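As structure tokens, one chain now follows by itself in the form predicted alone.
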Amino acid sequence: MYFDAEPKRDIRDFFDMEEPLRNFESALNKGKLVVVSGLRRYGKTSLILTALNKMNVQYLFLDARLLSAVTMISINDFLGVLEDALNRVSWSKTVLKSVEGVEVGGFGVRFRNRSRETLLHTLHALSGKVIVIDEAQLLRRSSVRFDQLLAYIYDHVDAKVVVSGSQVGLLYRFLRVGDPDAPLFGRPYIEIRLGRLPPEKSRQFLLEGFSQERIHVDDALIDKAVSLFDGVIGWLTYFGFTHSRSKEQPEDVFRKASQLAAKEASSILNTYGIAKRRYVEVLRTIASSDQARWSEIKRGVEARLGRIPNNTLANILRNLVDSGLIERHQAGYAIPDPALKNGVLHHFSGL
């Protein structure tokens, strides 16, 4: 059903992506590495699994926003969210079965010996399979040289990986592929970026869903929800899905979705400490316009906060930018989220 609200796992419930769906199974066919990137809500999670379905291979999926809340992130940290995705599929036990510290029993798959070692040990038995890690770019916030372990990996163990991230421009931070001094440096990718359906497509969208629901809907709710969430495929199933159980209007629900995307950027803001008030002046500064200049953005900021050097406006603006937040056009900076930029105007106040 195109309006659950879990990531989708069968081709059936997957809404057109035929073209990134081919365009992800060539790259997997052809390459090690895979990046698949794309905004908070564009569908990341559910193009990856669809495919890895559709192709039938077996593959690990390690959820790095399992670590979300840890500050610097460690071989055992990394290792719990390993262990975790071994014990949710049926083969672990099957392939780690004589690998040097693990221990598999009746209870599933156990480090017994937390270390770099038996990290390394698990991978090599992992030959042959795909392994995915979702939201990669939280790994930046560790000692361990993660990308240096991809590159491990690249290197020396008959596996494939997918990385993906909606914080796009950190999850480049993370992988370093066109420094010449990072360990990915030189290794062949393919990216697989996703984008917001056109008008067209999230009214086709929408008029489908409700058909499964046996929901019948007219063309005005249509066509203000089309409006409203601006074709992020996340937003339309969270309204599909509201609306077949409540009949809740699209405003209502945009409001709700306004808040929850405001607490979810809140959330990413409260890294920067005592900044975070200059970060929340800038959102709200460019929010207030559909693409803010940087003057623009200077002057809105100055004339609450007071006096801003420009290379700490040009430090925000970048790590927003990085955080997919905001995006940078040749007018000015926007915020593409159409929920975000209602929340950041409406809802950021008790933050």
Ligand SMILES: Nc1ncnc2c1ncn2[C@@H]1O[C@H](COP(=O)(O)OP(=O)(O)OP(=O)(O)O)[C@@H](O)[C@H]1O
Given for the second form:
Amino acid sequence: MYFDAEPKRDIRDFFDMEEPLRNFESALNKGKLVVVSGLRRYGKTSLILTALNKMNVQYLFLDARLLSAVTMISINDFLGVLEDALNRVSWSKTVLKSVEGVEVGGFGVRFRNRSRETLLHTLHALSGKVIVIDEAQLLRRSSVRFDQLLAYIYDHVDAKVVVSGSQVGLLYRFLRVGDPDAPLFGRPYIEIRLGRLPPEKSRQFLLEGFSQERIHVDDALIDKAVSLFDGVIGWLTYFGFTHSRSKEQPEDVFRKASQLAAKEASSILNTYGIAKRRYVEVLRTIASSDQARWSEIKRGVEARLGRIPNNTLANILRNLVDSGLIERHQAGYAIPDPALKNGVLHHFSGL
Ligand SMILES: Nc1ncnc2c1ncn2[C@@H]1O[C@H](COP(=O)(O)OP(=O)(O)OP(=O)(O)O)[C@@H](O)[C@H]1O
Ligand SMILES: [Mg+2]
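The block above covers the form predicted alone; next, return the form predicted together with the named molecule.
Expanding to the full complex; the earlier chain stays at the top.
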């Protein structure tokens, strides 16, 4: 069913996206490293899981979001996530049976000592598998050089790696594939970049989804939802799910989505400590126009918070772009997620 809230895993629940699916499959067949990028709720995790299940390959899914509360990720934290992922697949016990530092038994798989050596031994045992690291940019906050580890896997382990992230700029700041001084430099990779559904596809998604739910909806309701949620498949799913159960109108669901998006953005901005105020004001100024030019943003922020040096503003804008909260266009900056834009305007107070 299209409106199930979890990331999709089964091709029968997966709407269209034929092209990214085909591209992903061929990227994985051809290369060692695949990067799946796209803003929040564009369907990255669903694409990866559905494609890997369809291809019938053995994969390990590591969700770096499980570490989002950890300030400095240690090898111990990462091995915790790895252990968890290994215990969710049926083949891990066989593969890790005689690996040093790993215990296998009725309880599942356990790392006896959570050290770098155990990690390397385990990675070598994953030869022939696919290792997925979702929201990989979160691994930047670590004393462990995960970029080095990825380069190590690339060069010495016969496994394929898929990395994905919704904060695309931060993901590339982490991978540094274009930086000659970085461990991953020069390693070929293929990027699959997800975008939004065009209006016709959004309409089709909603119509087919409601028909699966056996719920009759009129054209006006679909039109409204298509225009409010602007092709973000995660929001369309959220709308379909909510309306199917509670009959809430698109505007009401959109308000809830906006509150949720504002809350998520606010927690992303918490990493900036006392500078958060400035980030919030920058976002507010951008949200209040279609495309905000530099001078407009500067004026808007200074009107509320006093003078802001140009390099500080430049830095804030760069961080916001890299976090996927804003985009830079020819005519200026904009908030691409319609729900976030509305959330910043109406639900961002009291931070
Ligand atoms: N092709 C698809 N067909 C049906 N539903 C989908 C599809 N892609 C995504 N969804 C739904 O949209 C929502 C968001 O999908 P998913 O979690 O895969 O996106 P994401 O890009 O990984 O999001 P996030 O950035 O929040 O991790 C989920 O409810 C999922 O079920
Ligand atoms: Mg995801």
